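We begin with a single chain expressed as structure tokens, specifically the form predicted alone.
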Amino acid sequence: MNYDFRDKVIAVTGGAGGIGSAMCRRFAFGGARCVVVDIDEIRAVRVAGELPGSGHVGIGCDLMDWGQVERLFQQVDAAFGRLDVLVNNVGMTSTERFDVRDIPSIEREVGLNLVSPLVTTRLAIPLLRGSRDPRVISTVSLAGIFPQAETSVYCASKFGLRGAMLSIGLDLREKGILAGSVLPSATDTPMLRLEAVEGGNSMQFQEPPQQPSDVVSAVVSMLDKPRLEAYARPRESLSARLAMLVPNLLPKILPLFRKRGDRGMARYLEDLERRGLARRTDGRWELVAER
């Protein structure tokens, strides 16, 4: 069956980045009431504002502050009386290799990845039990299931939070709440963008970026046939968890791909100029900033 989207409450994390406000988009379209939960509170409001129908709600929320994610759910609290769907959509990441990678940094990218999405969720249990078929989905990240050596950092918030989703899902399910986890690969958003441009990962540009809106048809997969995990591009996560049964081969496995990733990358960069969203300065990549 189709889920149903008429009069549920959903709130949505990174609800004004590149992904999260595309599911706002998908999720009011089908009737929903949409809480846009962004750092950036200007922002979210906005994107709230432009969505079809009504309801809708933008909070400005650093989910690294635990007091502020309470005070989150206490407005949700006030506005609708109930949660039926929470998606943990924020993340961030570095390109800074991990041998200059400073402590503070590590311990926000790791906190803002992995342990914010538990905090926020499980903040939100009282809200989701008023619900009559709470759902909670997390955008964990094919990095979740096969090794960066470029963002090892990420990498390990990812393994960290798949593998806390599938536990999560485990033990929700039994007192009425379904978990679990979209795992897309590399998706043009500004953050891939800015990775792009600064040398980041270019093993992930086997095949040209996924779409938000490809993304946003995972989650609602999920919704429609609860499960434990979806995948954006099944053919690459078939290939990433195959490479994972030898994991004592990717020093030799991984050079073989690296020129096809390399290349990826380059023309990932040239579509972003042709596009007019990034430019090469003194031989340099930059990004023009988005009108």
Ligand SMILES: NC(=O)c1ccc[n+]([C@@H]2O[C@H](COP(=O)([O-])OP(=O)(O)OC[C@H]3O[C@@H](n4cnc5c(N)ncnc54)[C@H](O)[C@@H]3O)[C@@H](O)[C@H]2O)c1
Second form
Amino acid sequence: MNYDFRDKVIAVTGGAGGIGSAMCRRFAFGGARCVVVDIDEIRAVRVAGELPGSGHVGIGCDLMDWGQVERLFQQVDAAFGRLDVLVNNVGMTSTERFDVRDIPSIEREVGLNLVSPLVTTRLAIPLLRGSRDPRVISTVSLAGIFPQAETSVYCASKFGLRGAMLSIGLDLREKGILAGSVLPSATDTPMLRLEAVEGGNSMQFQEPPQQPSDVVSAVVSMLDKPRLEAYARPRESLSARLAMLVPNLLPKILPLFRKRGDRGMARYLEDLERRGLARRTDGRWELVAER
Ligand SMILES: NC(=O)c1ccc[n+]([C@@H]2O[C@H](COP(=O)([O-])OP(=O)(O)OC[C@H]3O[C@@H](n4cnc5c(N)ncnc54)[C@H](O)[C@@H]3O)[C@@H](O)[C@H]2O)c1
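So that was the form predicted alone. Now I'd like the form predicted in complex with the ligand, please.
Below is the whole assembly, all chains and molecules, this chain first.
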């Protein structure tokens, strides 16, 4: 059955980013009232202000600061009195390699990608209990089921989040709250563009990146048909899952895909240049600031 968005209150963390803002647009288009949550308050308010329909709010909140997360839900309570859907979408990645990374940077990435969605979900539960059909959906990643050497801390956080969401999904189901995850592969957003210009993980460019709308479709399908996991690109997930049956073979298998990934990343950078989103200066790629 199609999910009825009308009058639903949906909070999206990282809501001013590439995937988060696309989710908010789709939910608002269906008639939901969106709470756009982002550390960048100006962009959160702008995204909320540009959504179709009415009743949306943009809230500035550092989701690594538990006091701010508590205040966020107090604001949602005051404005709406309940929460129907929490989308834990906030996340980050870094191109710093593991052997040279400093400890605070490791803690920050695991904190934002794993601990923060857990704390946010926990603190949202009283408000979710006010809904007749409460849901929690987290944006995990294909990196939550398949290792990526270049981004090992990201993988650690997303493997953790995947496991947490499966367990929480089983636990909360018995308590009337349906929880699950979507697992996108490389998606054309500011996060991926930054990773590409900084020369990050090229293995994820085996195929051209998907669009935020593909991830949104996976989220909507999960709202239509609640389940523990949904993949935006099921075929890719199948090869990743098959390869994980033989993890000891990965050091032999992965180099076979390196050249294809490098070519894919080079094509993506050229595409960003054509779209005016990146440029090459003295042989180095950099992002062009978006207005
Ligand atoms: N883009 C991809 O290739 C890809 C692939 C798989 C999964 N994902 C996941 O999708 C989710 C969304 O990613 P995206 O690509 O839209 O990234 P994005 O960088 O476009 O958006 C992330 C948003 O999070 C916000 N944010 C960062 N730190 C914050 C904090 N402490 N508190 C509150 N907000 C904060 C940023 O301001 C930004 O608006 C992430 O969880 C990411 O890991 C992305």
